[in-house]
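Shown next as structure tokens: one chain only, the form predicted on its own.
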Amino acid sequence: MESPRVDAELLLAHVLAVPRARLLTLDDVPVDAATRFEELLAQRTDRVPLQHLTGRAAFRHLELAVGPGVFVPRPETELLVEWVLERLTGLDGPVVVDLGSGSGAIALSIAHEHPGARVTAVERDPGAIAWTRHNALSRIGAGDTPVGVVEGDMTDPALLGELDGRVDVVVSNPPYVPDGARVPREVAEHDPPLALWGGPDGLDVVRGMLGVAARLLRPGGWLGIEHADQQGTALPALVRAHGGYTDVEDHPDLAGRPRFTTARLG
């Protein structure tokens, strides 16, 4: 395992009920707390990712529910989400589109910190929009403004009609894995096959996206689109061949590999 001691603290303090820091001071464990510790070691031995075992995954400032059927989110696209929010800076009520929203953490996570803004977060796999929902409505609990969810396909070219030309920045960790592409167990596994593969190139979904997204923005609105490490030169260069887009320019992760393309409509 890449962190068996922290996947381990992790799982017991889920089991106990704890915070991870509180394990320093514990003298013993309870039998049945022991007991299911160890199944919940076997199966993240079995590569069952650990947000799976735990029921949630931290993104930013949120904790959201996930499980089998939805993508994991991971840490590299928040800073997607902070290059979103920087744009939104000085806006009253901007239109913010998340396009395959999956968990939601990237639509709930702008609404969060941006209160005001209206979003809509897209997605067409039904099995994930069911985890969507459930994220928005315990979001609306927690009193953050409310996110719209709507089931539908991201290359659709009649997708949102009604916000054709109103959209401050269209934002998307869309499916970009090559078909064929090795990728590890937990992902393999357990993340959906509609959040993961992308065609030969892995960009077949963000070609019919594109259009969409033209459609939707206004003149200067932002597109953000997050990539695998590889695909750092084509998808900008897919961006560009586009037409309309200006200002394209791609972004590293905080381990300095490519990470996601922006751009403006020009």
Second form
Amino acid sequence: MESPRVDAELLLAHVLAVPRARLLTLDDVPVDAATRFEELLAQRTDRVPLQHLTGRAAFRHLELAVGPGVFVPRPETELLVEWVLERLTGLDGPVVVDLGSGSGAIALSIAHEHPGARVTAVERDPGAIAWTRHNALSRIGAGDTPVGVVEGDMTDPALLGELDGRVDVVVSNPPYVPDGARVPREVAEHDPPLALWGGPDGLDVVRGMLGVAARLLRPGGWLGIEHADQQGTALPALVRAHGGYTDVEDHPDLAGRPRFTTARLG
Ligand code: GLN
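Taking the form predicted on its own as the starting point, write out the structure of the form predicted in complex with glutamine (GLN).
Zooming out: every chain and molecule, the one shown earlier first.
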């Protein structure tokens, strides 16, 4: 396991319903909690993602509900959201579209951190969109600006026709893993295939989406797309070759690996 101690502590804290730091001063674990803990440890050892066992995933300032059927949001995607928020600075009621929203991590973080943003979350996977809707509802309950959830495919030429030319930022963490690539069991067996696999070079979905994003964006609007470590040259080249975009740039994540490409509609 990558972080066995942290995972074990988080699972014990979860069964006891206490913050992890509270474990330091814990004297005793009731027998039923210990039994439950052992069950969860066994599942984690069998590579069930930690977040499926606790039912929660932390992302920026939010805690999202996750479980079977939805992609577990990753910390490296938090920087893409940071980039979007910078683009929105000073805009009143900006229009944002998140393509392939999954748990809603990107869309709901933007609505939370830029109050008044008009965010639409698009998801094609019927299993995943139940989680998008659930999380969107719970954020409304928490007082955030509501996010619209739309069932749709990011490569559909007719997607969100009513927003044509009106969107300030299109953002996406699309499926980009090249078919056949080796991924950890947590990913291969528990993240939904529609959220992962992107064809022979991993860029098929992005190829289909660049035209949709260009139609949605207003002139000068921004596009930000996450990609795999190995796509830091290929994806910017694809965006340049599309023709409609300017200011094409690639950005590293906190580990220094190429992580997302941005561009502006010319
Ligand atoms: N980064 C994800 C992983 O590590 C893949 C995400 C995606 O395809 N959007 O599995």
